[in-house]
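Given next, in structure tokens, is a single chain: the form predicted alone.
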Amino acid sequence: MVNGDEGKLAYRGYNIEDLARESTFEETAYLLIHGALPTADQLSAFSRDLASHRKLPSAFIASLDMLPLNTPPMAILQAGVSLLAGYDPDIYDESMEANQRKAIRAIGLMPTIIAAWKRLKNNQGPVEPDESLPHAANFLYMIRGRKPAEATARFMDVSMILHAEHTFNASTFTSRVVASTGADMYASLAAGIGALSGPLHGGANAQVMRNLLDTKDPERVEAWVEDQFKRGKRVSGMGHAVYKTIDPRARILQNMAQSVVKDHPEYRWYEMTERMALATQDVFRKKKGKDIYPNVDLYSASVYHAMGIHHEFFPAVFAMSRSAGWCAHILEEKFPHPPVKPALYRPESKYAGPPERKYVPIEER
């Protein structure tokens, strides 16, 4: 649920201040999946369950390393996601169960194809799955070859709740239109990781990362969004479509950033984002009048690039966060509460060609 005028984000009802303040990304998934918070015993075996799901097939990995290594990361997570089909044991049942099945083996997937993807990029050997580690610090651990800091764990784990989930935005659409054809889980998220992978939607905090390093200097901001504004062009993770305050999300991830790379050698990254927030602000009022804020994708920047996280790879870290809200309205297609008749989407359109013409031979054209 998003209340954009208020500037509220809830899960299942739950409000996303209290998951990124008590909740797990396993948790959060859970809710999304099954609709409700687990118990101990449900999270344990469901978190067991996803961690067991991380290894990616031998032939699977072989593949990779046959690629072009400037193929883009969405382009390979979005095939891979497709093959992962052929190596699901369910791929045929349609079931309720079997499809959320399904859904813990992608989503436990998707991370270790990402980090394989960005190891053989930069010439390293892929680094095997931890069971013993939470999702998200399993991630960085596959990304970096090392066990992460508390502290970065649980900033990776806090940015995975806040992407899960955003109700009916381009991808998710994307994701249930597949589905509502019969197609299966895994076809249904390659779709999502195809519309997710256009710079108006999930490249925005790639942009944002590539406007700091364009920047350079702190000193340098407020002229550079001036000259934004005079070439006519937007400053990413400023405004949202749906918020007309700040995105909650955005809130949070300022809070944790400040928090996470305060004693960080690359602590101007989020002295520049700040000062970026408040240039774009003030020559935003002067210029159109109202207010603009922050959203998600402006504080996940610097913070993932002190993480050693390369921005061509901030896209595909936002779709395996998004894996688990996928996943769930995938399921809430193929098996809506309560149930009824399947059916295609088709959107009307109105037909703006050319009125009805005559066929003419190609030797009289």
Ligand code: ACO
Given for the second form:
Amino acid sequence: MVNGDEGKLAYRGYNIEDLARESTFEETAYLLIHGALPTADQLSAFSRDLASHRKLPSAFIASLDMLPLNTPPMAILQAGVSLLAGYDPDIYDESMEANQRKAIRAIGLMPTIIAAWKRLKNNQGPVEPDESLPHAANFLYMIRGRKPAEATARFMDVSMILHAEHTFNASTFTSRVVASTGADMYASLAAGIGALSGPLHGGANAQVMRNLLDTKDPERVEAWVEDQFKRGKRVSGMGHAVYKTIDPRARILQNMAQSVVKDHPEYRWYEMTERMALATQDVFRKKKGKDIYPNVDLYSASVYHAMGIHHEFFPAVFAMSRSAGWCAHILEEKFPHPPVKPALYRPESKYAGPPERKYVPIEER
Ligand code: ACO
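Can I get the form predicted together with ligand ACO as well, since the one above is the form predicted alone?
Every chain and every other molecule in the complex is listed next, the one we just looked at coming first.
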């Protein structure tokens, strides 16, 4: 549930602030998929299950290794998730139970695909997942080759919780449209990844970092923002189609970001983020006579950067987090409550092209 006017977000009725403070990605994923918070036994079984599905087949890694190194991480993830269909023993089973198993496998494997591609791109061997680590910490371990500090792992965990679900946004809607045709879980997820990759949606976090790097000097932030507006460009990480006040996820990340990076040599990017938000709000108010607020993509950028994740990978980190929400929506599309007859999405459109006309043979044109 999203309330854009009041800046509220809840997953299955649970407030996002409570989930960010108390929950873990594993518990949140369970909540989204099963509709209720797990008991301790259910959570440990779910976490074990997820951890046991993190390892990619060696043939899959070998096929990644043959791809051009400049393939964008989101293209790798989209293609990789499609290819997981071939490795899934349940692929032709469309029962609820089989689809839940596919969801666990997809959520478990997406971080490994991203981390493996990051390592291969940097001419490093992929790091095998560690089943003893929580989901977020294991991702950082596979990316960096060393176990993360507790605060760093918790930031990634909370960031994954905050990115896990957001009702009918563009990518979730895309996944549901594909699922509504009866397409399988992986095809539906891959479509969502494609929709998320654009700079107006999940690509915005990478653009935030590009903008910070482009600005370079904290003293240049205000002039850079003025220039963006002069050129009719948007400042990434600012504004939201639904929230008319600060995105609650941005506020949570902002509070955590500062404490995670405050003693880090890359702290200046966080400071510049704050300046960029203020400068954008200032110019926006002057030009449009109204307010604009940070969205979820603003504050993750400088922290992911400080964690050693290259910004080209930021949208993929968003996608692996959103996988939980996508899977929940795909399951709901396939198994609606209360059960209704399956229906394809088929929006009406207003034709605005030429009227009916006679076909002209090519030699007469
Ligand atoms: N910077 C500058 N101007 C902006 C921004 C921005 N970030 N966002 C909106 N505006 C301006 C628009 O240019 C428009 O001006 P106009 O009325 O003079 O034409 C006005 O504000 C309203 O813009 P809309 O596109 O109608 O607003 P909407 O609420 O639909 O846009 C969107 C939402 C697409 C997210 C927009 O704010 C944007 O492009 N932000 C930057 C990209 C970004 O951060 N995306 C991530 C969103 S969160 C997510 O997807 C996970």
